[in-house]
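Below sits a lone chain in structure tokens, taken as the form predicted alone.
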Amino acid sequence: MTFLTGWGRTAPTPATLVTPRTSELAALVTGALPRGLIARGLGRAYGDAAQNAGGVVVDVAGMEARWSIDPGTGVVTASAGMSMHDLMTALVPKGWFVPVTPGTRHVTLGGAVAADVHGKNHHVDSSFGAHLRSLTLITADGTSRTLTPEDDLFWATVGGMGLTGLITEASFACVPIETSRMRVDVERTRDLDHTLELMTATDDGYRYTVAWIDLLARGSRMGRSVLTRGDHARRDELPPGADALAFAPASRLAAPPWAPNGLLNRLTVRAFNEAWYAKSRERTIVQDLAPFFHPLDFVDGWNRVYGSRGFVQYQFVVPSGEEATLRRIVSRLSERGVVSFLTVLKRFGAGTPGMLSFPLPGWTLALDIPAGQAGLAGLLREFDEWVAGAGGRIYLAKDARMRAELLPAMYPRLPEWRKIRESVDPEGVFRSDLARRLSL
């Protein structure tokens, strides 16, 4: 057995880990325990979605990869397995970019398949599922079919949290890019207000934006922002002789094997935010890819920087015309001192029809918050109603501790998501901790 837990390494619980070649997929599947089986990426899911106590967790990230592309379309059919910083490593060079990414390179296809990534882009390009073209899954009774949007399956499997069968290869469309540089508006706000009508003006201006919110400024500062918005650079932008298309991002610093609980406190981000604050004068830059899009993964291992009780990160979204549920929050958070080191305000666009899929259009806001704050499960529990009671949802590839009850008034969709479930997987096979806690 080995114990495994989320990117917040919070809960972790015991599993059998297998890295299977691909041709043995089938045989695992009809062949899995009482307990089940689940697939697990690069373990960037922050909670428990790729945990599976007494089960099994199979270890995709670690089996064999494969990748082509049509250099006419650029449309990527790849192995489920491979990391989008491996995917981008091998198509940047060639002028493409892969079409969504969340905050970090290091996860799967599969694992962006599974939860439906979004990213800075999607209030112009929605999440991963919408440029995914096909994807190939197998199903509890060893089955291995290929599915595309017109497949009901398919929906089901876009944001499914890997509960509907192992996903082993998909086909998705990238970008066209001339250069592997970004070309970068930086500006600050004075406060939510100002943060929210500056995004709703001008988001639609750029393909990519995103506010980092001062969460411990109070009173007139109250969600006071750094608003970063940047479009993919053209070749005419860079300098004479500039090698356009290079791409070679890696860790340049690794966190220490441990770190004091409270290593991130209340005096130490306050410190952090006002130099950021300060520094983040109003500018245009251009920079490359990785330090635009995957700032943190800079930091191998960033996350044991908040010490062996590990973090929370809370990500919600609220509907549009709904941004008076998301200052009671910002307000609440910022009265309380709760201190998250990382807190992100992004506007989606349409979402896609993947029934569990998180985005919708609104705001989103991310936190990460260190665990074992006085008072947080009972401040989240309280969120968590407002959220749902406003018509908005609880990220599932984040959360680490919602309640079950909730999670219909999140997810409309979910009586049929369970319906399609049950018809491909009625022993369920496919099962995680993040299932048996919220009953799906």
Contents of the next structure:
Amino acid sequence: MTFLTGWGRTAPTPATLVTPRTSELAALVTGALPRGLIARGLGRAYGDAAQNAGGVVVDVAGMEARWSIDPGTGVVTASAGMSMHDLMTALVPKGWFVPVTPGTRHVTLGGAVAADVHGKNHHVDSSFGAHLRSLTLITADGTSRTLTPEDDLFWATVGGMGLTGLITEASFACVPIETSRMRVDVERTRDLDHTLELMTATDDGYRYTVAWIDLLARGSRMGRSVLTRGDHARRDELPPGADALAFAPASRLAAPPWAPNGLLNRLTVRAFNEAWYAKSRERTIVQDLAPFFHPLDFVDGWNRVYGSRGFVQYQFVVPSGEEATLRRIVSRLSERGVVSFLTVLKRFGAGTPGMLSFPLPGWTLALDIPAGQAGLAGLLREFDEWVAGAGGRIYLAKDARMRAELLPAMYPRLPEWRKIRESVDPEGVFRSDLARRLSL
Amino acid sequence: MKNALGSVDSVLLLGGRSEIGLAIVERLVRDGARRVVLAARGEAEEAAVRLKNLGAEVCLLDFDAARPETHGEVIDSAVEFAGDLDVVVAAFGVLGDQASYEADPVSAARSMAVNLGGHVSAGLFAARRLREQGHGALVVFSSVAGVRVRRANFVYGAAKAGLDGFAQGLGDALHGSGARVMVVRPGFVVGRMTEGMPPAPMATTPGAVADATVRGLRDGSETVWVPGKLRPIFTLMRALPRSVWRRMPR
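Starting from the form predicted alone, produce the coordinates for the form predicted together with its partner chain.
Below: every chain and molecule of the assembly, starting with the one above.
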């Protein structure tokens, strides 16, 4: 038995962790009851999505890696255990970039599909599922099926948190790039309204945008932000002689193996926020892909900085037109002085047909909060209600604490998803702690 | 499942009419627990209604601590209703009166069968399930009466001493399985069980015991003393010479 947690390092449970060969998967799946089985990639879901107490967890990231690209179309077919890092290392020098990358390169392709991940380009390009051409899925009966966007099971699997089967392979369309650099505009906003206004008015001029919010700023400065928005740099924007497609991001720091609880407190986070806001003067820069897309990957194991109690990431979306709910939550967080290191706001575009996919057109806010903060459980439950009431939802790949009751309101297609899951997995072979907790 | 902030979904109360037990369940339900099993000898309807009003689904089961051969079935039925058991609270027991026990040794043995024997079978059956599911906590109510047994209530105290040792051993047996045992050692609890008795020094209440238990579950404590100051006090008490200890009035 191996104790596993998500990236937030809360609520560990033991499971039998196996790294099978592809040929062994069918037998593993059919023999997985009574406690069932779930796939695990690189463990970057924040909560309990890739945990299975007392059952089997398949270490997909440890399985053999295969990939190929059709150089004419840019369609890549790769094994599910390959990470975005692996894929970028292979693809960027050839002039291709993944269609969507989350805030870390250290997620697997299988995980990206199962969570239907989004990135800074959601307002233009939607989420990962929108770029998928096909999937290979091993279902509860042990058979391997190839699915395309015409299949219902395909859209039950995209965003399905690994509960419809084990994803072994996926094909997706990449985007051509001239360089491995980004041309980035940095801007500061005065307050939340200014942030929303600017993003609404001018986001569409950029392929990639995100706002970092200083949650500890109060009063007239509440919601002040640093906006970073960019596009892939063109060849002619690089100095002559530069290796246009070089890609060699290194993590240059490792977080200490242990940090005290409470290291990230109101004082230290406020100091960080002040410094960050102050240094983010308006400017245009050309930077590498990694610091633009994955700034935290610079520090290995940054999740340890939160101490032994860990942290929760709270990420919700509210539809466009429900800005009042967003404002209400931000002002409550600001007035309660909730410590959130790195609070990120993003405007979403159209979603995918994924039945449990998270994104919908509107605003998403993500907070990292130390788990030990007093009164946190009640505060987040209150937010859940507001979010559900506004027609929004909580991101399952981040969740570690929500209650099952609000799920049907947040995910109105849940009954449809359950029906499909019931038909392909009547006994519930594919299970996770998340599925148990939320009665999925 | 216990979530990242320590809330649980399901709870089984063995001794479904226990004042302390119900106070714990009520707190867990207020904190988000939605599936509750009350296993009791006799009526627990009133408590069930109260918990339903707080938003829980409640299942009532017959449970007789003195019939260990039925305990496995009780656990199975609870699982059938609730799925994984996140918390099992073993809160059944009888206090009795030392003088009556001495006058009627058979009744003393019967109280032992409930206060110790019942916990051994129910605890082992519950632990088997928790081990299989790889998570969950069993809460066992010891007492300071068992930390050092007193002449004034040694039948009850001996059962609690045995139970305390059993629970610690069971907790060690579960170590590394994901499941755990939490031993709660309250002092004198002013409540239904002790009605009419003059309270001992540092007496506590069912609500305070429940608060401390819920906090312990959240924090993952192995042992909880209520009130907390009993821990250092009993470290001293244990060192008192027998000649002094046997004169403890109660």
